[in-house]
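Listed next as structure tokens is one chain, alone, in the form predicted on its own.
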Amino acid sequence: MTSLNTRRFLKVAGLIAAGLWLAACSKQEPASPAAAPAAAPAAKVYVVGTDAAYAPFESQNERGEIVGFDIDIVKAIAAKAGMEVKFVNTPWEGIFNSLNQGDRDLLVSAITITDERRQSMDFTEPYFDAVQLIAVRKDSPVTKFEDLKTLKVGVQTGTTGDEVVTQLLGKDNTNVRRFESTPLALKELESGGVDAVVADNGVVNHYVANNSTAAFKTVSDSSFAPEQYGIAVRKGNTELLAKLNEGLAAIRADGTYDRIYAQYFGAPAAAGAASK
């Protein structure tokens, strides 16, 4: 190759380069793939705790739906809160260890307020009114409370039925017979076991509509005291307190309340109904 050739060979090549090595520096960089958004943190879903062995309140119907007056209730409240709620079928005997323990988040189970569980819980606003009642069969000639001191007498281990008739017929009486249900009590009047059961009307008054071949009667006794249902949470859990009260007064206000309570019980809201 000729000097001259050689010459314009370099020259061309250095200009090749040049060219290469500013197409090099302009070249941007790819930009980075934008962080995906955090995810929201998912909603707190509260576990409710319900013994659904307790209609009208609580109960499983044919698909193992737990469903009833408190159910509805608490889903109306839960709405208004902005709540979400679960239920989960929780036995009487263990409901109050399965909250204080942390495995519920509230319940709601026709539970009483009273003195001795505020000591270990905390309760909403009452949002039914309860009273005892006696269920007998209909030739019993039980027309008093007083009248069940020498019966056999069956009641619902635990419930306030529990209690008045502990106090009638006293805490070591073998005539008190427990039972995990009430429904179970009352089957066992129905086949002559015990004379006679004590327990909240609303549960005894369900009971005698649905089961007529039972042939019981029911008589009420004014030496029963009123009673109160509320919604239980931990003790200091004032934060899931307010909520609750703040969603059982919006329906109160709104009618929602008295609406499920006529699809219940057939009339407006009114003192003297049930309690466990």
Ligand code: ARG
Given for the second form:
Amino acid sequence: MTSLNTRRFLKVAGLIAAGLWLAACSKQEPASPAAAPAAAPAAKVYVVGTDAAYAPFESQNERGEIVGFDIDIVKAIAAKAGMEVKFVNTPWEGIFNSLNQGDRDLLVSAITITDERRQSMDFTEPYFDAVQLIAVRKDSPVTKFEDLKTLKVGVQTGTTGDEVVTQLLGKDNTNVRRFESTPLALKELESGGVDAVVADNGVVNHYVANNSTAAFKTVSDSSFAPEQYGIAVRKGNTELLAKLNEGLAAIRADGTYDRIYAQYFGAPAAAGAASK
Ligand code: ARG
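For comparison with the form predicted on its own, please write out the form predicted in complex with ligand ARG.
So here's everything in the complex, that chain up top.
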């Protein structure tokens, strides 16, 4: 009896010991990959969201590459700040969400700095001055913004152009025609679906200059408030914001900004001169 009990005891004890040993081994396993000598950490690539249908600020060339003034500015800033950047075409309507959800690290998209947007994101120092501009067909009687009150007006949804037109025509006015992109609104002006388009001056001027068959003219109005573009980062991302602001200051100081500006808009004294 005694020896049987002893044998049983030894067997149970052995099983327990084996179990503990296995448990200890399996517990260690998840830890081991982390403990393995890590390769040099890959440099962070900052993902830049941009709605690339807004020439000359951002658009896609024949090869599908994202190009434009904003792109060159961010590339130059990144070079100064020692950052690696990658541009991802991002529809305007989802662009701010893509930033807040972490899918994009920063946005450059001719974004006007507004108090409302400042509530949900942070902006760099301004890098470009803009103002709304009206596009109409050449035979249009429109001479001022007020004249649009009874007309069909195309805007890009959720832009500052949308805001001013909605304010003039009224929130529920079906004459405010909202489009996914500004080029789509301008196409609609060409085909007669709308009587005017209101958008940023740089983009309207560029379109009119490059689409002579569209037969448009522009109408400015002193009631439009001055706007400034900023690069957006997630609210509270002070580290990235500081890098971008330092890079921006550096490209202004060494003439890089002026060189890029002249490439797209001619002499710095031209309309839409950059704020300093
Ligand atoms: N500046 C205007 C705004 O911030 C329009 C910007 C539209 N940008 C674009 N890439 N589609 O509302």
